[in-house]
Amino acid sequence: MVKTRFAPSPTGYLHLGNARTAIFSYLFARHNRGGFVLRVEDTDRERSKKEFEEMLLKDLEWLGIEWDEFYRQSERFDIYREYVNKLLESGHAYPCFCTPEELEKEREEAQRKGIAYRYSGKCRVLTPEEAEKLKKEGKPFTIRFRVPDGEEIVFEDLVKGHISINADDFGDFVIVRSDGSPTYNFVVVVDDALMGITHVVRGEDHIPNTPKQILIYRALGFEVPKFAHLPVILGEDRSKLSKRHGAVSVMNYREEGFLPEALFNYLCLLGWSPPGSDREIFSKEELIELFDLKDVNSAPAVFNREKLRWMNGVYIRDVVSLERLYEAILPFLESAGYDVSDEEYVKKVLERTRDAYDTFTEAVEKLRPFFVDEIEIEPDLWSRLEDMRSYEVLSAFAEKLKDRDLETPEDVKKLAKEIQKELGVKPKEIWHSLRIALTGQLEGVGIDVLLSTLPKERVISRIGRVLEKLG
């Protein structure tokens, strides 16, 4: 059975790229019927919190991405210890004594060569006896992996394809900390083989640990599974990522007001398309149908913020129920002060608006003039006002109101042109005194969708206090 991992550690929160990694190995994972494990690193003890624990977690479920098994690390040392000395007994570990002045001297005579610096292994000959003798001295140690002189690692990336690397290159490298803390190549090995992981998703950045993680696998018996390593996500000005280009997390697309639905879509086609399509607008169950890790382009991605707010509009507009929107705007309605104890007329705006915002935050903006009471008016908006026979229409569209219910916009449209006819004046003069004296801007939702949704009594009682100043 297939089965993947998403792996973060709490030390920030869930970046756009990881995001990205946990969608891919799920949906691969759930593509095949295969099972989707949760793992959180934080062995990190310095960096790993439990409020960024939290927020990923939150992050991951808004995304909808569901486990089936959860982990973590810090709850495993015991198994760690386990392993760290199998292969301390087996001698493919061993301690070492070498101080932090000794290591830095090692480095900076290879920076005075121009070569990369690779542990000597001066400590690599020690008897068990001279480590014995070390230790009871009190000499504090890491534990490093012994890697094999010379030896080609290699290994065909389901994204990257074939990559060989020389253990030469890397050298002995340690595997538990001077505090008894284990690194991260050990315990993810050990893990994802205790764990049943078939197959990695991970970013590309991890290519160089591949190798080092493959020697452990074997050294410990381990089957190694199938790794895939994903490009980057660049900014578009294709430099990597960064808060440069605007939010970069999860929880800054939450708060902004972004689907969840919509920034699952657009992630998974940063670097996937299924082949032979050019559609853009899936939902998560067409995409598990879908995915292959086979159709992941090994370039790079671009992010386009643009993009995403588009697709996050088309979801609004015309992917998601009215219910589920309601859902999910509801509360940064209700946090802008709002009135919506009215569940139907909440629903009735939102049924008629929604091609008026991309983003729930601009929707706060936009649907102001639907909930609030008071109007604020500008001084020179007030102004337009008064140089346009704003006084007359205004009076005739408050007169003609009481007599008739606006149910849709072609009956606003319809009563505009009487009072056109009648008063002899521009459309414009018409329209933009309504929306100064409804909105108290020049911009936004449709005016005739506006009088055709909020209650007459407000519509009137609205124009009557502008009536009230222009008079």
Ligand code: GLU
Second form
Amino acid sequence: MVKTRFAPSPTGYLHLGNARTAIFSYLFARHNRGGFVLRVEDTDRERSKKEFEEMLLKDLEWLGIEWDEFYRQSERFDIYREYVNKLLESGHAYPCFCTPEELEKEREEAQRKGIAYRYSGKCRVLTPEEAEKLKKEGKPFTIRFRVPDGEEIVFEDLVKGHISINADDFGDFVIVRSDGSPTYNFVVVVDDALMGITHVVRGEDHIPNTPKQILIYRALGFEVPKFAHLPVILGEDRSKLSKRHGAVSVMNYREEGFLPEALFNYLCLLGWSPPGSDREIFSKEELIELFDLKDVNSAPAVFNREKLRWMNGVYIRDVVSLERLYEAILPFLESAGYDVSDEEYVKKVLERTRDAYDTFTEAVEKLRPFFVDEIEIEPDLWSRLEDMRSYEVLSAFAEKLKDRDLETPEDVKKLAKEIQKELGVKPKEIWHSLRIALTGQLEGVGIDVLLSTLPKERVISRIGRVLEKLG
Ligand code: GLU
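Next, report the structure of the form predicted together with this ligand; the form predicted on its own has already been given.
Full complex below, order starting with the chain above.
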């Protein structure tokens, strides 16, 4: 059975790049009716924060990524110790007593010679007795993995293809730090092996780690999984996507009012497309059906915020149900202080305006006139009202509203025509007068939509207040 995992470190908010890794890993598992593991890699005690872990889980849930098993590395130290001992016993690992100062010297030496640094292997030759003696003296030590000299480590990456790295490029590496904590390269192997991971899907920045991990798999007699290293995501300027490019965490997009369905869909297209198709809008179920690692592009993908915004707009307008839109947008309207107690009214507003915004924060702005009756009219717009025959237009409009209901935008247009004819004013004068009086703005959602949705009494009272001041 296929089993994949997502293994984030809780040292920051979930980055879009990592979210895409999680999505690809999840889709591959589900496509193959396999299992998906979430493993929090919190062995770095200083940088790992509970707050980040909580946010990580929240963001993944929000995106609709469900996991079948959950682990936290900080709860598995006993297991790691057991496997370290195995490596020590079999001679695949050894204690290293070199001090940070000595190692620094080695590093400087390599730099001076202009060669890549690797550990000299000084402690490789210590006998068990010598090592025991140094331990007894209380000398701090790390544990290093004994890397076979000159070995070429080769693997077929499912995305990047044939990869070959010589073990001499890195030399004996640390698997347990002097404070007793195991390092990433070691625990990741123990975990992936014990958890039965068949496909390791992760960012390409981990390619240099993979040969080290393969050596540990072999030393422990574990089966080596398949690897799929995903290319980086770039910003528009073709440098690695980072905070410099603006909002890059899932949380940012959640708070800005993006639909998780749209973000999920968009992130999938960063490096993947179904063969022979330029279709872009897919439900999660369709993505599960279609996704395969072999169709992931090995070249970097470019993140385009405007495209994501566009796609979110498509989801708001055409993809999600009104019920779903209502549920997703409600918290935004509530936190703006809008009265949303009348569910039917809110839904009516949403149904008629969903083509007017691409995000929920934009919706909060644009929908204000549907929810807030205190309309502030800036001085220059007041003068405009005064310059036009607004008083007549607005009085006629309010008067006619008394014995008729405006159910649809067409009803509003009809009434406007009537007034235009009777008063002999220009259409622009009618529409501008109404728009300024009812919204305090010159742009926004169609005024015919507003007038046919907002309850009549509220229209009349807003107009009344303006007439009072105009008169
Ligand atoms: N904790 C590692 C990271 O966040 C996971 C790498 C892996 O998937 O092996 O980069």
